[in-house]
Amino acid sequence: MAGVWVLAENRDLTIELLNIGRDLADKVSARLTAFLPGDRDRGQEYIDCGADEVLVLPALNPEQTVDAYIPVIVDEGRREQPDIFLLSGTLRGRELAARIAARLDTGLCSQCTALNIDEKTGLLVMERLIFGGAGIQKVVCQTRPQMATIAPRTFEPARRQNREGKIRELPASPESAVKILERKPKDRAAGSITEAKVIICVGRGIEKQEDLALVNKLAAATGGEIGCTRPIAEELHWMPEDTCIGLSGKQVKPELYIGVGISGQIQHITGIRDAKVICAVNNDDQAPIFDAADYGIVGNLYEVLPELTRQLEKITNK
């Protein structure tokens, strides 16, 4: 077997992968494989933080989409026979993920909170939130690969340490019958609020839209991203969708969530619950964001914010 395979789509969600997938490594005695998009030189930093082979994919021409790597991958895991093979839960990996289940004629566990190891069989258990966060599922698949996607920072970095391993290049990639023939974008977020350390999120306590210039700037002084609940974006259209957070929106993990004028109803606080530090700015102290929150700042956010900011742009320009 090959043992454990993972594939993100940059740098740091890759750092990610390979500190889960060196522990179910060296749980199943098996060595740790890890993929890399068109980028020979991450390799040894790829080895160093726990990969024995690196697999270099072949880099993407502006007419190619991810669907090029499809084929190679598929080939690859044909011939290796992979035992476990995780990928990140971006929108683009699980596009990958499912398309390559499909051709492998294997199972694929979606967006896990956490990964084992079975000591009676040795196969992999997936855990997942369902119910909007109010139960945990355990999935075990009987096929191989074992595969899953894992939600960016569910697991802290790899640490590097200095180590050996094979650096390999993979065929290039067939045409493929699906072709970009023009890019149009789309209006959405600066940043990916799920792969974001800091998140500042609005709600309805924002009287209008140009109210946002004051959270724009405590986003700039904490160096985070913007995200808001469901009204703002869907009802109000002030903020695009894909910067909603909550039980119909996105998960977030980031170190620091700052909620403003959220009143912190149950839809939002799943999609919040696994922040590592939860501030909640609200003038009602009855809030009851304020349960889930481990600072809480109570006061009206038109004073507060302004504060907040210069408070924090006097500390990171020091």
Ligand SMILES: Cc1cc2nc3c(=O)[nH]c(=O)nc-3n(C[C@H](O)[C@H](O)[C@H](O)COP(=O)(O)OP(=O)(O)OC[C@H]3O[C@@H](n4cnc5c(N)ncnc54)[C@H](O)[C@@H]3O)c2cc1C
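Whichever C-alpha set is largest while still superposing within 1.5 Å between the two forms counts as the rigid core. Not measured: the values here are computed from a predicted model. Numbering follows the first chain given and starts at 1. First, how it differs from the form predicted in complex with the ligand.
In the core-superposed comparison between these two forms, residue 233 has its Cα shifted by at least 2 Å. Once both forms are fitted on their core, the CA shift for residue 91 between these two forms remains under 2 Å. If you fit the rigid core between these two forms, you'll see the Cα of residue 250 move by 2 angstroms or more.
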Second form
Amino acid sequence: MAGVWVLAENRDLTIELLNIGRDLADKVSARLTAFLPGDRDRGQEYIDCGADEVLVLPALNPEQTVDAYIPVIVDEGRREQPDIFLLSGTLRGRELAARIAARLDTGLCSQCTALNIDEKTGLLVMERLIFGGAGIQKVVCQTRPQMATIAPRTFEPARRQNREGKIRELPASPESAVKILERKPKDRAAGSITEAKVIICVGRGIEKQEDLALVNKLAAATGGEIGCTRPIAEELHWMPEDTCIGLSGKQVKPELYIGVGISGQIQHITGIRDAKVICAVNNDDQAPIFDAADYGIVGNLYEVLPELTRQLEKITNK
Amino acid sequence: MLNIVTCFKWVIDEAYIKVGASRELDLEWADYKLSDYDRNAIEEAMRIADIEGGTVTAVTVGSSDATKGIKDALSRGPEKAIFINDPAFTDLEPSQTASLLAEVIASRLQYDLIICGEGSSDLYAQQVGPRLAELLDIPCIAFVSKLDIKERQVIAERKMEDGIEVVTAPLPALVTVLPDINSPRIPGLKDTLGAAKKSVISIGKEELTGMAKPHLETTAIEAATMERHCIKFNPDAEGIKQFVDALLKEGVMG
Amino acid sequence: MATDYAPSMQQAGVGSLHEKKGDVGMDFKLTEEQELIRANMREFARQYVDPIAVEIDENSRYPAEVMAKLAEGDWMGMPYPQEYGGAGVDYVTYACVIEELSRSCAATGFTLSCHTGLASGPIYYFGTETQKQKYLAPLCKGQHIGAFALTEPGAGTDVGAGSTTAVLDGDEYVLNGTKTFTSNGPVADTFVIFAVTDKAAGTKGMSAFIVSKDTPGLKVGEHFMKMGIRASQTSEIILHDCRVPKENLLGKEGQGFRIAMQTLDNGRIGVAAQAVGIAQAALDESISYSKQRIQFGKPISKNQAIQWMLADMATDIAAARFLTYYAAYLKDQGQPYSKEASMAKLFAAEMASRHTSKAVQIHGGYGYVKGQKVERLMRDAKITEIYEGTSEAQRMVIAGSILR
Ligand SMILES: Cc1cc2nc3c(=O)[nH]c(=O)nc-3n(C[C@H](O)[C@H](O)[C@H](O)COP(=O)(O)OP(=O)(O)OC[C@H]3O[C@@H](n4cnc5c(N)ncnc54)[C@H](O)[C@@H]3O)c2cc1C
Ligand SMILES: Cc1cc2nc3c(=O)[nH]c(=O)nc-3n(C[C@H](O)[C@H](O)[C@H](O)COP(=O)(O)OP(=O)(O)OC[C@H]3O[C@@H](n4cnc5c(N)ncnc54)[C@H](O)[C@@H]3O)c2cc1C
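Can you give me the structure for the form predicted in complex with the ligand, which would complement the form predicted on its own we have just seen?
Let's see the whole complex now, leading with the same chain.
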């Protein structure tokens, strides 16, 4: 029986997938099924958020990674033959999706930015970015299930209503060969930049880590959060990875984005495409970021930032 | 002694892509490059081989356009290359690439460790590595930022959204690597010249059981455009004031 | 910057274009190795040279750290055989590399081409096996830096007017005189120095010597402050009873003029490539600036006046590049290339000067300000019309050859 499945590694992401999942399920008149790793108590909430059925994956022992669930999900997939299977595009989600797709021998569209049902064919039309964000590719999948990963916060979370549905427990998973030796959780609450209204984003134009103080002041004046480019997070390690914006980082949708000392390579710009207003401070008037910006200041950030902060403080203090 | 296999892709360099008049992508002038993160994969393979001892084989799937890519890959250190080569092997989807790699690796190579880039810089689907691991039925650790081998166990640090996970798996295993795992070398002159002398085994379609059918069908590719005002201001107090005024007008301040 | 496509990544070398064999076609494609080597040098220059290019120009500083990296990547003995620590590549490849390096920094490009072409060249072509092992090998491996001291205060274009003398005294030649404008002088370990051994014999009385920097009597003068290629180190070499072992005579006594001329033929391919690299950088900068700069409500690149400058630039660069690769190709084929090397150097140098000036024009006032790349390019381009034979000297060579 045709169905739409959703799987995410935590509650918030599942609720987002339930929203788009419900929408698609209604369009193809299918049932919506959500996976629930671990904690059975959440089942009703998922049902209230749109699921017709919740499949509970028994909790794993602590040294196991989520990939232990693969055999159980694949067995269930072979039995139930879902039509559409959406996974949250977290790192674990992306690995899981690719491996499940391989076992089910089906296609997977990675990090979809839009999903629609083609009215004529009933196929799921998936859009994604290619060439570092320079192109948009539209694909359909000829085999079943039609699988896609979706970056967190691409869709709004579902609203809770009173609904009814089934909760079913899946069998326990066999142990995976991959074992966790150690977890080093992040100290900082993740995801704040994806919700920020204002983002000040820093790039390699900053000379030293201490100089982030300048950016902090600007962020304080605008009530914004600080994001960064990939080199700042991954090469220099001046900022946590979860503040990296772009193709391989976060997708953000602030009202205002100000990029400071950022060249504006396509892989970064892709992450700010949906910002309402994009601004840039860069001393190279030919930096590509000016092509992608509404307003730019051509100048040395070390001179521009203090003055900009001063002027903005005057306004916000009023 | 480890047998290390590293997979790479020869891709269109996105820096050369132009947008045509009707929003189509103009690839006519595009040049090719070794996919960015595959450079990290090759570098990591070389690093591990240096420490543990062993051989590194680089494998790619492509059409004869990729011969330059093979030399590029070999100039970064691997001993030999396997070129799964057919005119039909262009624009493959990840499942097809993975199945070709799996067949060749399973039937022709000894392997303890397979290293792939986390994703290719053209499609960035991030699927080939994990799919390949499944087809070979070996453990998979994706998004690795630090890699060690100890007593035939992979010890890997992977960066997840909620923190770092240190994981282990027995060899043979497959890992996909993040760009911060190392800084890929820039091949020197002799490295490039030496690459031409290394052995390349070419495997055509007729030597394989057949290519997996595609699952996906691309219905359109268009340019991702962004319409922005592109107004620039001077860095003096007056210019900055105009800038702030513009933000106020947009209603995004305060 | 990824936005503007620079044609030099894709255009190709000139193939078999010479007049003799009508049956040979033309192959304008670089080999895959040549393309990869070019791309690697581009990346090298982007990573190690671009970030310091402004600073080394401003401070007239020798980029020792880059030279060390070049040595690491085997870029210091490009055309010489592997047995001497070289890489054994052809001259077309060599030209591509000098061009790409010069596109980021002409001074660094010249430091390398002076080391490779002017200093190592004569030792390779005229040295004995012992001399090659002793002097060429460390040069090729980048353990040593080389310099070429021909010019004297009183002998520039007129090389034969040199007054530095070398007199055999027992097992040593005693050198006296002053050399000027010696590039790499302040940093060199090994010098090729020209001196007169037989005054009466005119140009046939000149000889060449390999001289180590620590030879008593050799003094390196102050580094000159120059208009362009400021990071290239230039000085006088003062020779005062400088005693050079007899076995350091390069070639035979009296062969000096020939050695100098042949070395310069060779070196001109390097200067031509350097000029092409400079002009290409000027075009890169001009294309992106003209697309960004808005005047009268539109990018200045929409004006035909600007477009024509860009079109002329691109055309001349292509022509100069083909001439350069063609001269290199002839050399690779073992054919005479002296005239073609002069043509390439003459044309490339003059077009680089002309077009870097146009590039400043396209940048308007902003192009005249320090720190803008086109300003440096314009200063750097000028020297290519002067050293390794002025443009006038090149015309003399070409005219001499076609009037023969
Ligand atoms: C597959 C793939 C995925 C990627 N994903 C991402 C991603 O998700 N996010 C991301 O950001 N990148 C990503 N990248 C990397 C991306 O291509 C760029 O390398 C990166 O965005 C550049 O970062 P940057 O702008 O900070 O640095 P740079 O490109 O070095 O730019 C620094 C800028 O600062 C300016 N500057 C310097 N000094 C000053 C000063 N004093 N005042 C003002 N301006 C100054 C310079 O003019 C320059 O424009 C990815 C790359 C690949 C291949
Ligand atoms: C930065 C720099 C680096 C250098 N590096 C080196 C080096 O490493 N080794 C080295 O040996 N030399 C080097 N030189 C010297 C260079 O090769 C000479 O400067 C050049 O050959 C010109 O000589 P000159 O300066 O004495 O000028 P002159 O010979 O005095 O020429 C002055 C002008 O008269 C013209 N002229 C001269 N004779 C004629 C003629 N017969 N017909 C028509 N016009 C004529 C010239 O073309 C020129 O325009 C370098 C010079 C500079 C500036």
